[in-house]
There are 2 protein chains.
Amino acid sequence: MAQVKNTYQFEDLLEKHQLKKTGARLRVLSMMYAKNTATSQPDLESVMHDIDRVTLYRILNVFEEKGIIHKVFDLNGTANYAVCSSGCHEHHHHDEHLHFNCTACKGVFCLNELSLPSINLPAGFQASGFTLYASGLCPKCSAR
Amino acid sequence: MAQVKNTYQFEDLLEKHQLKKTGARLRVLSMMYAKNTATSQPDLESVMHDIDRVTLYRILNVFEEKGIIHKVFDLNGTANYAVCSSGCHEHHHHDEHLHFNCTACKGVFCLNELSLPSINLPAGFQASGFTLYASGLCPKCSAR
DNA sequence: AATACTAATGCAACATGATTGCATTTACCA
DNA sequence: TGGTAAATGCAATCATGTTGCATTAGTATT
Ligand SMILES: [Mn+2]
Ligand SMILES: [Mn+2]
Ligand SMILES: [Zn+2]
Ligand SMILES: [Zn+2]
């Protein structure tokens, strides 16, 4: 679901993370969290043709990098990001949910709730992170 | 662990496929095949320098329709190749195991060994394929 | 074995996304 | 109201993916 905020909360997450508050930053963030799908690079440069793509390119390197969103790739290996849940910070992402990418619409949806079973693997693999990935349809596009 | 086949065995591969046995094919499946680990695009380069790149990417694209090999992003979302194993057919693949990425020498595994556990979508989401994604590090690496 | 037909390849060209360097502008603190 | 470091815009480059078309090569047929 969608997370409401205004531009007083965002403006408060920049500062949170010492990162000035400026145009660019405040327009990606309101649009990230006012969808409940991932956003692409693509995504935002369609919308805001204002602001340059390496701009674009660098917000999103930093918002990772600080914790606040978390890079997706959808089927076609292009990379998506998603707002992180409670759980992630600076350095330490804790995105072991699943996502869902609907073949039809091409949505990228995090389904924080549903925690990931725990896993076995084999003799020797030492692992740091999971995450699960499931294709088909969305509600949306399964209700037609 | 790595498949080992001959070359009659590739050609026979390609045959039953309906499928030209031509050299750069049956280099690109010795490659794969003796490897245990999924192989990119890049990989294939820097190894055949006298077969074009766009041979390469249709060879891939032609084993992954047929079923040979399946597609599989690493953790830069680069895509990866790796010899099927049982259960894929042509446009039918049967991949829902583990893909193991290594850290460390960027090694993707496939742990076909590993069968997914079921897993309980929210209303409205048809799944219709899986995928479990690990990082971390192999048992080579991690043996350091 | 020579021929004919189709699939496969090589090359050029284009598309898209990722990435860096550097000059200029802007946010923010003193 | 400046001064300073951060953020942005622009140009340029690299990597990968993708198509069209002419040429080559595999294979079935004679
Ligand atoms: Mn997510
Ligand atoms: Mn696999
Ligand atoms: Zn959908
Ligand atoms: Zn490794």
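Worth saying up front: this structure is predicted, and the values here are computed from it rather than measured. What we label the rigid core is the largest C-alpha set whose atoms superpose within 1.5 Å from one form to the other. Numbering follows the first chain given and starts at 1. What changes on going to the form predicted alone:
Relative to the superposed core, residue 105 undergoes a C-alpha shift smaller than 2 Å between these two forms. Relative to the superposed core, residue 126 undergoes a C-alpha shift of no less than 2 Å between these two forms.
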The other form holds:
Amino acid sequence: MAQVKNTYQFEDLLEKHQLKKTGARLRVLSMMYAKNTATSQPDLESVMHDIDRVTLYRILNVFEEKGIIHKVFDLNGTANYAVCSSGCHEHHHHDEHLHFNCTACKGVFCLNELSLPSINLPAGFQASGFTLYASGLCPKCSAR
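I have the form predicted together with another copy of the chain already, so could you send the form predicted alone?
Just the single chain follows, nothing else.
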């Protein structure tokens, strides 16, 4: 996950992606950057009571379109959102990294630091991206 940024950096990020700097967008960015796991819309709704569901959905959707966050699914098929790397941009994510689902705490972690092998597809296949998942216990849960 990305390191915590300050409000000015969030404003610059919105400006870079030609997005209006609203309090709701800045709060969502702050919340997402502060977490070390991917988060779902229901989780965000539970702590952001002053942002209604539709507004939050639209914020997440435009952030995903602009390459600020990417979508990753947990073991239950629930969409979670994680902060993108700086290599992502509008309509093209570089989120080809391992997504780890903890079976105990249900956290979804982006393991960007792992280098993944190249995948050689059979003739005629053209991949536009891929998703790699692993499940088990995160460090915090395995230490218990």
